[in-house]
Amino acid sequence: MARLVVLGGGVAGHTTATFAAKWLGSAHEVVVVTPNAKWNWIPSNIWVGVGEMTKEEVTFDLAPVYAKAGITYKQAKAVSLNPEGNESSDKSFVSIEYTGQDKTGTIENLEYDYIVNATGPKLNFDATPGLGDGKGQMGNHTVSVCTADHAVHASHKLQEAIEKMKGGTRQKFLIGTGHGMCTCQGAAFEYIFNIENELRKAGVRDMADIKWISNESFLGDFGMGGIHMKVGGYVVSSKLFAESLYAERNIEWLIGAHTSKVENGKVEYELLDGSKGEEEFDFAMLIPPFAGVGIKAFAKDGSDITGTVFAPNGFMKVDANYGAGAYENWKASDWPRTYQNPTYSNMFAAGIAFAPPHLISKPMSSPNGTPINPTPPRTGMPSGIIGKAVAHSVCDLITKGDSAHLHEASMAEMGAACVASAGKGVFSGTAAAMTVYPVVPDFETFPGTGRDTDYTFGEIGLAGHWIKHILHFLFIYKAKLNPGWTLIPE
């Protein structure tokens, strides 16, 4: 029997977990090692966050669900590995700490065939001073939406916020990036307009001032370097798409912008021309930059050997071009196709946690030497398509050996859609509907756009926010698996 041990709950290792333990059956072991007690469909976090749906109704608890589909659960958090076994055993192992199942604290050493890190991010708030952990621990100075608490939290401080305004009290909302080497852009880009949508159904709209800071150069980079998308039969730049939904809601933007330190009330900030300034708010969600989640690697010897397994950034290396260097040599074929860890061949990351080989957009950084660009994507749609992969390529080197064919899901050849709500309502809400093809641009195959405008289109309107609501209730059915949920796609 081989052991197949899945680092991560979220999208990614859940998909790979979930399809490993119905392709293996009961002849092979999968176990799920994720320091959460429950799964959060985290795109509707931002419904959390404005009070339009509960932490209830986003989340459900993993351990009948992993029970069900006959999957060893183990409520921890991975502290390091061992790829190579220790001097009294050449077996593979991972070190975890248990968080709950009333072994809080208890460390185990679990034995791997194959390990999937599918951990997704750390959130670094500590990265800006005083941008908080998004539930007001550290100075409530900032709230967050990246969680299922946090954004209960923050929709506490919206309805205050919203309260001050129905009593004459003008309030400033800043919303958007935490650092300069932010990503998730989306989330905070679909909060906003959330945000105006509920300020103008309490009739408190005009009390309000509301401002976008990121750090991308331009409107609609969402750190994929912008894209050109047919609407209404025409092709446009993201970059128009997103500045008439900004100006036609009355909101300001400021971009290209680093967040250095936030106080209460007060953000400081430095712009790509190297200018630095002061933003004043009164309620502020601020997206906190990305890191791996920390984990150690250790040698037979006991040697750290850390440096070859993952990146700087503490993300998992793989598959990818890491030599690549300036932003003109760049190519699609950068990118990693099966995940597999280039030094140890039964190690694989899926989703955030797959180191990438370069930035998606162009690299930019101030006159002071201050890096302010959007770093790459790899939430939604792409971890699921990658964890689903990566199942399938465990599998196959279960039960056919080494010599099986890899399945590959490169971001260079993968499409995506992503429906971004501007307001929730049956008859009112409205969203932005955008598909991308490919994730990764490739300006050889696709002079002058890097993707194909034939399968890369945008609209908005009444019908996107019903895809949205739609997609919210399938993709929880889906990772319940409930009947038929293999049959609705990643």
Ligand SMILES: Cc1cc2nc3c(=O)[nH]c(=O)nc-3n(C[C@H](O)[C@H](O)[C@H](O)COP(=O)(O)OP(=O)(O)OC[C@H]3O[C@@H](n4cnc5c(N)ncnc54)[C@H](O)[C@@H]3O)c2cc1C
Given for the second form:
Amino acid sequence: MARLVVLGGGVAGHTTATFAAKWLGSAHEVVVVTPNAKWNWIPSNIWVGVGEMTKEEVTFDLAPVYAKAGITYKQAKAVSLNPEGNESSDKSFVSIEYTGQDKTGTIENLEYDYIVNATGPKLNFDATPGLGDGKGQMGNHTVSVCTADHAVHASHKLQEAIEKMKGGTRQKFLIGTGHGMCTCQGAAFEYIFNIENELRKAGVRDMADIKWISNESFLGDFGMGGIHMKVGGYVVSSKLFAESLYAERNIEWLIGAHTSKVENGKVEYELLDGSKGEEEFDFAMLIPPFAGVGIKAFAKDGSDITGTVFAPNGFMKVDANYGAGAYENWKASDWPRTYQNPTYSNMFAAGIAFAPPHLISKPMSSPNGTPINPTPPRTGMPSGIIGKAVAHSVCDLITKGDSAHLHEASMAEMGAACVASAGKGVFSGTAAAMTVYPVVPDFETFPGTGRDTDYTFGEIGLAGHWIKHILHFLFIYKAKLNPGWTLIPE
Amino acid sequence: MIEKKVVKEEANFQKSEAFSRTMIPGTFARKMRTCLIWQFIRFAIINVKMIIVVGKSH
Ligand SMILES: Cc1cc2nc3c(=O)[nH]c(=O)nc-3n(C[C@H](O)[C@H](O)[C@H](O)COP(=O)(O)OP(=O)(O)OC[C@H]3O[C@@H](n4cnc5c(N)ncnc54)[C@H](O)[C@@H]3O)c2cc1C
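Switch over from the form predicted on its own to the form predicted in complex with this ligand, please.
Then the entire complex follows, led off by the chain already shown.
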């Protein structure tokens, strides 16, 4: 009997574990190690952050779902990996520290035959002074929507601001990225339009100044170097699409900005031209930069091999080309296909946890040498698709042996669908529905824009809004492993 | 004397220099966003396109 250990019960890890358990049956063991007791459909945190949904509507308990699937569930976080075992055993193991199940703080060494690292991002608030509390958590000057609890807190703060406006006090809203090396601009983009919509609904829009601050060199970069799409017979840049949305809703923007410090009611920033400035706010939602979750790795003799297994940013090295060098040399083929660790073949990474070979957007820095550019997004759909491909590979390795063919899922050959809502009403809400194919531009296959413009498009309307609603219910239905769950695509 | 012609949708062009250099949808484009018949058609088209993208990605 082989044991597959999946670290992380988020979008990628949950997909890997549930498919592996289904394909392997009871002949082999699938273990999920994840510190959270609940699964969270993160995209809907946006609606929690404006008070349109409750935390309960976007989360559910993992334990009964894993029991139903025959998955061993350990509510714990991975601390370190020993891929070669230790001095007393050759067997690979991962050290985990329990965070629940009445064993909080207990350390256990869990042996594995295969391991998938799907631990997602560490929300690195402390990278920006004042954005974090200095202890790895969010500080108290800004809010976040990255977790369901953060979103609940954000919603309370929003209500307080609305009350102040109703009482006649103008409020300034600052939404965007909290560092020059952030990703996930799409989430902040969606949140700013939901805030704007909420303020209009509450009848206080004219009492609010709303501003976008981000590390993108142009509006609509989204960490993907922008996209080109067909609109009204033209092929246009997402810059025009995004600028139009902001202008229509009277939202100003500040781009090419590295948020260098956050204080009570004020951020300091540096721009791509090297100039520095300050922006005041009453309410700020700034996405933190992402890093790996900080798992260590040790060799058999106990020496630290973290730098062999993980990239400096803490994400796990996989079969990517990390030596591509300058922007001019970047190719679609630099991106990983199998997500297998190059040193330890029984180790894979899926979702945000894998180390990308380089940025997608053009690298930029200020004359002072401060890098100000979005890092590559790994959104829900690619995370799910990668998670499933990795599950397939591991199952084949277990059932067919070491020579089994590994399944492939390159981000340069897969698309992503993203729906950014603005409001939630069935007939009043609208959303920007965007589809991009492929996520990583491939200028050899699509020499003009790097992408297939038949399948890279964006439009605003109720249709996108309905799709967003359907996706919410469909993905929660699927993640709960309800009947027919395997038929719902990632 | 020329009569003043106020177009509500165009007001934001004057609110910032950056706004004045982009495009802002007019009445027709805005109406179409919530026009049920048109949005049902778009819903079908977007879904088909998304399903093709999902299919190409797996
Ligand atoms: C507000 C917001 C809105 C978004 N909206 C969209 C959207 O509309 N569409 C879209 O496609 N994407 C969206 N995304 C992105 C999407 O949520 C991510 O791409 C996706 O969650 C990544 O999946 P993952 O499994 O890699 O990471 P996660 O889903 O974050 O899962 C990581 C898991 O690992 C666990 N973990 C952490 N540390 C450890 C450890 N040491 N050991 C074990 N487990 C650990 C975590 O608790 C978590 O359960 C959004 C993101 C945010 C923040």
